[in-house]
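First, one chain by itself: the form predicted alone, in structure tokens.
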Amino acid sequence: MNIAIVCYPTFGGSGVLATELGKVLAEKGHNIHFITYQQPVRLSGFHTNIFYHEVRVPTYPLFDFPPYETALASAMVDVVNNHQIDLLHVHYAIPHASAAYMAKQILAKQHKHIPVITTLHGTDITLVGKDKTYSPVVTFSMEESDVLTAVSNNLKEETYKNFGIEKPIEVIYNFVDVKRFNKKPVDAFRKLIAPNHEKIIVHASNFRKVKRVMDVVRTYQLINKEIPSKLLLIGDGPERPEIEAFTRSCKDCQDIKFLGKQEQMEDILPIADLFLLPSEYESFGLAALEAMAAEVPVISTNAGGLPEINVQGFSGYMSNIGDVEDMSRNALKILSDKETHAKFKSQALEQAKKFDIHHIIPQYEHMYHQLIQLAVS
């Protein structure tokens, strides 16, 4: 097959997820396009029968704001009439799945259909896709699409929720390769950070507001009075700069390291003892399930779709959002007694291998011959 996959390049789970799809998909002999702005962040080195294509949005006086939207769909169509495209998978609704509506449209004047997959995400649907300013749109889109996916059962329940629409929505979850984050051995990387035999415990995320990071700092700062740790906060934000301020005025942040983006998660994650992820919402929690398949147990909140993942008293424990005293107990639950860290190690490798990626994608393939042998008969 020749698949076009539309997403954003950046760090976000829905670029994530759509590159590791790619690969995937390229490996098992399919051709692979991704449209977007610039190469994904997951996608680096050379792949064979996978093909990037930019899209480029001139500049003119006349634009405050360059026409992205109207860019990408010509962008699509220049694709789909060059490299015989099959079909357009698009990632986050907003401006893909309206972009590639438009694609459609002007490619059925000229007697081609693409089936269009629409895969939700999250924030699309959750925060950014129902303001007002987009919510016409959004909805619309969705309902031209040949066939609407979300990433978990809870995101499907607030899609319907929060825009009328009546198409069915297909779950199919968010996935790992669990075999790229068994790295071993990993004593020397964890002698560096913790030289003194500490917990190491580690967050990531965007540092948005909703992720709660000040929630991690004082969860660990409980958990470090009971067992020396040291914290690992990795991603960037708007958030970062106040977080970062806290921690260097605090007397007890001292052991708390900032590492930035990473691109490599599988070669930090092994390290960690224990993943934090106080989260006010996730619609999966794509950074949880990173660390249960690096056999990391997960603290989170019970927020979203994180009860999907993260099973309590499994692969770890889950709280209410801002119960940072519940938080830090669990923590200290796990941390404190080494069979039963153990323990919860092998039980979230366990709970990962569900979500391995080679469970997910047939799923995908069976959608996609689905969609063809329609569009040609």
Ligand code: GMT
Given for the second form:
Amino acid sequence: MNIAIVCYPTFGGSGVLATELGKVLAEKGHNIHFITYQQPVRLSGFHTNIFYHEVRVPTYPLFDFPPYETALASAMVDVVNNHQIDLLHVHYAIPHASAAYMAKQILAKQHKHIPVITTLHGTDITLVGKDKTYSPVVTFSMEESDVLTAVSNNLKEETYKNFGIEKPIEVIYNFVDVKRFNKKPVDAFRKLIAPNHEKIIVHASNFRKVKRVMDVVRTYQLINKEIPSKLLLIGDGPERPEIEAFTRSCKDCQDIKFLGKQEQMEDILPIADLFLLPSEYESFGLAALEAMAAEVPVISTNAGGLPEINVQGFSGYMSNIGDVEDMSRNALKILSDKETHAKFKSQALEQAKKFDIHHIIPQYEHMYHQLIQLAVS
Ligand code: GMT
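Next up, the form predicted together with the ligand. The previous block was the form predicted alone.
Full complex below, order starting with the chain above.
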């Protein structure tokens, strides 16, 4: 199949997922065309059947806001026409679903029927999309997509709750390539971070309010009082300066390190003992799944779709939003002795295997085949 994938090229979960999906489909022999404004961060190296089409948005003095959506729709039409594309798969509704609708209409005038799949990822529904600034367009373009998928049951329910749509939504869970993340930790790297056998605690996110990174720091402080630990904060975003300033001024925060954005999560995660994700909402929590695949137990909240991924008392523990005391108590339960920790580590891996890439990709392929068949009949 010739598949065009539209996504955000950044470190956000939706872009990571879309890129990994394209890469594995390409490995299976499909031709994959990424249409984005920058090379996706997880798309490195040369692949004979992966193509990257950059959306250029020329500036003009009249444009206070360069019209990205128009440029994107035009790029979609161009790629479909010149690369015999069979379907368009757009990740994150805003503005990808409405740009795809526009491209579909233009192509229909040229007697080409291009199926559009929109995959909802989370904030496109729960935070940004439901705002009345965007909701009429998001509602319309979801209705007009040929297939709508969501990355968890929770996100499917949130979509029905927040938008007046009746269209069926298929849940296809996010996935992880377990083989890639389940690496042996590099001892020298571990020693460098934790020279005195301290525990290594990791958090990775885009440092937005919804991630509650300050709760990561507070939970860590409580853990560190009982078990000497190091905290690695991975990623970057609007909340980072304030949190970094706080950690510089606090006495028991000297073992917190900000690593910034990192591409090779599969090299860092295996040295971790615990992953913290105290978010106010996660439609899924791909970062937690990647940690589990690296055999790292997860302490998270029970918000959104997290209970569909993290199993209480098995792959880790969940607490109510903001309950840092409970999160630290649970962390200490896991870290308190070697046997318990080892049990949680292997259980985290066992849970991650349920979301292994090889179980999930056939669901997308099946959906693509059905759509293409419908389009030609
Ligand atoms: O978490 C973010 O703010 C980034 C966002 C994105 O769309 O890039 O992530 C969302 O999609 C991920 C992949 O499907 C999910 O794992 C995240 O849970 C979801 N984030 C939220 O719902 C807040």
